[in-house]
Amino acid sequence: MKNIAQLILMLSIILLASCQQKKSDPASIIEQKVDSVLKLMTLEEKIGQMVLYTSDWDITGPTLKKGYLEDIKNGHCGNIFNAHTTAYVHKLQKIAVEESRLGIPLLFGYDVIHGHKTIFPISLGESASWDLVAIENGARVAAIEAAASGLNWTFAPMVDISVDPRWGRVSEGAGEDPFLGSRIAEARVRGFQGKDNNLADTLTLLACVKHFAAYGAPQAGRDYNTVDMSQRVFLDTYLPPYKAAIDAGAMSVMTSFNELDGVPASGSKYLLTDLLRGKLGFKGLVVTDHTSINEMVNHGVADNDAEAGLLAVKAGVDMDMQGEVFFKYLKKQVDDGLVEEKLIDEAVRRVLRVKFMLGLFDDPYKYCNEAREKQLVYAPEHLEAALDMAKKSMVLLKNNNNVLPLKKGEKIAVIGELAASTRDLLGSWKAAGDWDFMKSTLDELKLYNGEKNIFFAEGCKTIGNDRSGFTQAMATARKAEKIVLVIGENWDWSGEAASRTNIKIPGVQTELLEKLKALNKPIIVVLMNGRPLDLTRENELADALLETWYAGTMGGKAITQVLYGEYNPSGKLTMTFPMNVGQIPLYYNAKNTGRPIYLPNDKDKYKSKYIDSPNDPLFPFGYGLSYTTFAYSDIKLSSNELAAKGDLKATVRVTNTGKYDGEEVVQLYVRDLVGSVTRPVKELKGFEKIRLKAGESKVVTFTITPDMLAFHRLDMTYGTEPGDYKLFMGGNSRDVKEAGFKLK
């Protein structure tokens, strides 16, 4: 220890820890450790924790914080993003713990959206697997390789719901469901936390449920864009993943940019206190997104950055990512009696809450062992989970004649820029993926099918109008028994600030495939991309569509097992794809209208329809194929009737009907027939990924609960109504069998 100060707070800790272990709970001497520390620091010090500042190491957004070393030795910043290895990690905690009044460790965070150094599928590839103990695992691998690399936060998970593909952030969430965006929302929680939400394990990281709130809904799909939807609207669909996460235990929420209901997020007291830590419960600590607090002046609700920071705090912010507010403007506030020093002990409170609960105190360099990082770094079960992740991500949407899958020994063109790209594979947020460590879907191919069997032209680059390489493609086409053709977008064009206001492929990717079309041989077209796209017209001219979406470190290997059949397609959509964009926002569990179509070709102009384009969209939510058939029975209901305290069973027989084994998600939706407000025509509320071997059936039973069918209802209490109910069971969210209940 290099001063008393340090020496004080280090026997202070120790004292406590001793003295109230045998009559405290675990929680209750944290409170006190905490207490213990915050008695010993300055309002300067106080503030420093309530800042966080991208490191020089990899820098994110448009600002670096000049003198941030100076600033953590001085004990005004006490938490630093973007840094990661040990090496650095260590260098930095050196000087906060070594060189600062008080010793406090710094927290690390550092976006760890789909892995870290192995890479997963996006998000939503990940959630089109409906796989929830490989998605937990996902983020378990996740977790244990940031930790590995110095990291303990994670600005992840996303759990933002979207209907509006032409928004880039589509790619890092979880889809259009809130009922399944909730389920994988905990799993992610359980794979980055631990089960046990054990955040003193070394292997594990602090979970940020982002972005709070209603961020998936900007107004024209663009990024942070206004958010406009009533309380109803927000409080049952968009809340959900939210909660769930919160409730799986969850100790950090960063603040979205959009404003909701004309206040913007990292000033909204309702959001961040009435509703968050009031209805919610939550008790860890609120973090903004990059500068948020600074862009409510551009919002229009404060004249500088110093009342944007007054409205920040006093709505419930704790954290200040980048903006520099707090440090500059907290401490002459309190001083001028503009904020209480009170609001400003309850905001450190919770930071040091997070540090104790990590064990930082403990041990401030526990993240630091270069060993362990080489160890675990790309280990091979980590890979292996990423090879099992992406196939399970693959949704197959087209494959007529079944021209899938490919037979070794074939005469096999690839063609499209994309096919040999590694980059691209990785998609955005690829936190520390190294494109050079993998292989490509072209390598990949060759490797498994022969080089003298595999024969590669680009055709042309993803964005452009090049065509110069389209002779090239043909020739090659032509000494071919059949084509895969790798389009899509870019992996920069999905993501962050990566809106659209045209979904479909880029380039002359389709013109490519249309002039490969006239040699009539078998096209497969194998998809990359981070959100839905208009494919009417690839679907008009391929035999088969592969939706890879970017399948990570090991997505080359993986989709040439799923090619090859190796790996049966299993992957359902968790977003619905339109026809054009004209549809959007489209999505499932719409509602009906005075004037619904009941009939596909209902010939009355005066219903709700378009005259240029069909309402249906491409393909439906949940849907996927695979290279075997399934075959559902009538559902059976164990009573027609469910009761206020009561269940029913609902029973379905799924036949594999096909000459190949395979997997099948089951899918449970709802109907609430009469309510005293509207509700939707579909809900998903369960479903049940099975495997059978061809010709195999199983009987799957679902459990619904009057709990299942509770809403906000016409005076916002949230509860269930009794009457009549449908129930479907199927596939998809289109082709289902029926049944119906009545709930008293």
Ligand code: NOJ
The other form holds:
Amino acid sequence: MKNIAQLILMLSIILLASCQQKKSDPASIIEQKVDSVLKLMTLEEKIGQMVLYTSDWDITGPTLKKGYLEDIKNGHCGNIFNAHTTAYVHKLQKIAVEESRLGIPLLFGYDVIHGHKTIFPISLGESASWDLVAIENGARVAAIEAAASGLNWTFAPMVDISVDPRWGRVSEGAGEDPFLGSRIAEARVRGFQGKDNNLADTLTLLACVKHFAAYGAPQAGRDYNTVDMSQRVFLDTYLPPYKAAIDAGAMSVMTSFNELDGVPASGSKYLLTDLLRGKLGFKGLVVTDHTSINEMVNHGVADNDAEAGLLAVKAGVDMDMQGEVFFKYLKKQVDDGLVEEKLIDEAVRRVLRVKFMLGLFDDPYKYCNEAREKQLVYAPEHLEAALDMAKKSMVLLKNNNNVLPLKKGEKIAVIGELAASTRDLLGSWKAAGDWDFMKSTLDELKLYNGEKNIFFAEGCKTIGNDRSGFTQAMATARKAEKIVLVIGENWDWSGEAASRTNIKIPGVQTELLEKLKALNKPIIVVLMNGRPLDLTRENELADALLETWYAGTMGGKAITQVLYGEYNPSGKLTMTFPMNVGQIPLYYNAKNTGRPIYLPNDKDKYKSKYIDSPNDPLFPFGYGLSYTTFAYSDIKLSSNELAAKGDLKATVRVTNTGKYDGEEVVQLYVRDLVGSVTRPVKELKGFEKIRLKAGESKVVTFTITPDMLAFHRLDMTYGTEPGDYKLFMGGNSRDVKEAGFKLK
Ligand code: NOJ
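Form predicted in complex with the ligand structure, per the form predicted on its own context:
And the full complex, kicking off with our chain again.
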């Protein structure tokens, strides 16, 4: 039963809005409604809207910590995360709407990163598809299923650029490149929030761009560690994907755990107010990462939580995730005059604004329709989309003597713990993904090739040094014509708090590969992992290497279809795979240095190189093979000059020279040869994924405009500089055709 205050609230919203109908654009109507609610709120209720608490899970399902239900009732908690299922969300929303004084509905957030129930490949894997339509659709499916399960807010997309595979969270991002990362960030926002950012649509979610900012550059790849970089690198390399996501309409941003230039992000007025709201024009809400306000005490910029809270609110934080800092201290701080209530009003306005945009005041239960949940979760078209994306995400790293694709009916030994695993296929942030529902790679291989043609042995565990299964693995392999060895990292070896100092395949898996090699049978290594690994040894031993990441709910089927050539692999790496951990950070868009080497065996000692390792990566950015081959013609330019307001067309003919139909990602890079500051040796500026039948060729054209060449110049202004440029086109960042032009 609604109480009188709630009725007054609803009436005053309606009245105010209808009195001011002259200003009838939807945005200003929302502003009027926000104002009308704000006027009714006590300071405590306002602070309640700035509070986000987690739901726990036990064997009975979602539950709340003691006290949180009361907090919702009292208006002390306006937002919940980690709670889902329509029934539970309905229960909590009912308390907020019917039992709190003003009846303001709750936001329900969750880490819906690469699917909700139907899980897609991990984000790094999705990025390797270079298929923006499929990536957008993946986010769309995730939003539909999550919204059908009661949620209205996802903590995604994660757009942190990273060049350090020791950092476990590279699995959650889109790799090392700002251009590709930006396009993917936009695609994901469109997918979550819907094409026209219609948050009121019951099947869209509020997106949350994270982690602002530069979280992907922790020193030594150790999670949560210090970030320190030049302002120029920050603006040119790390900022673009956040900006792209905000320009695409993302209405929430999450702060990062790290400091940047000595200031923790959750207390950085520069990041949250001057840059994000000022320069980038962001109008949505800023939520902290989990207890990152409190962590400012450990960072050493505040004496205690209360002081940290002041830093955060003054920097521009609107919502405290789980820290209980605003809840405990903010009211007294306003009463004591330490912070102006005006600032609180601004924060609450931003929270209420998104609640209105989501349509929660019109229908707080709009996400709680059990019939819809049943109909949409695991819908056949969602599983189909997950299968499609899983296949597109896989990267063929090596395929000597065309050992792949496998032929139906061949006797195959499948070895490795990961082959029989379903949980690992889901990767980290599996949301509500359910591995009991799934088939493993082994199950799918048996289904495709027949039980009698697949022999399985675990061989060894993914982690640990138990070799007792080796003998059986050898015996199993002896019976087969080819060996498929499925190795890599367990799912929880990447993601948050999963940094490594050694990025080789863990345990004794490589030793098992060495043993199997002695059998002189073709060995196909199927990799499951969430980061670039040092695969130098595996590359020496295996005949084929297929990178499958953690491929999601349909992963087993996708791996099978790729291995048997039902799908011709087309994925390309979005992070460089180094030869060894000591080369890190290793990325394609590096600087030339004053002492570059142009040949790997350069004899001059005083060059920028190692005495114990080449500089080159094992597999460069943009790299990935196909069962067919592609040839590139020389580049044709429409002109050798690009006018300051003009454009230039660069064309290349790509021919499928092999026996299979296939897809190729045609990549465009440029290099600014002389600048007021040093410039990268290559920068991705465009790409197009094309499909070519065997023998077919296509002309691919890119239009280059001066704005694509802009950067932060010596005086920190953003723009171009006239001069000579190189332009490259090819199927990866290393093997390219080259041309040159002059920017006037
Ligand atoms: C901490 C993680 O850093 C962040 O990415 C996530 O969204 C929150 N926890 C909430 O689960």
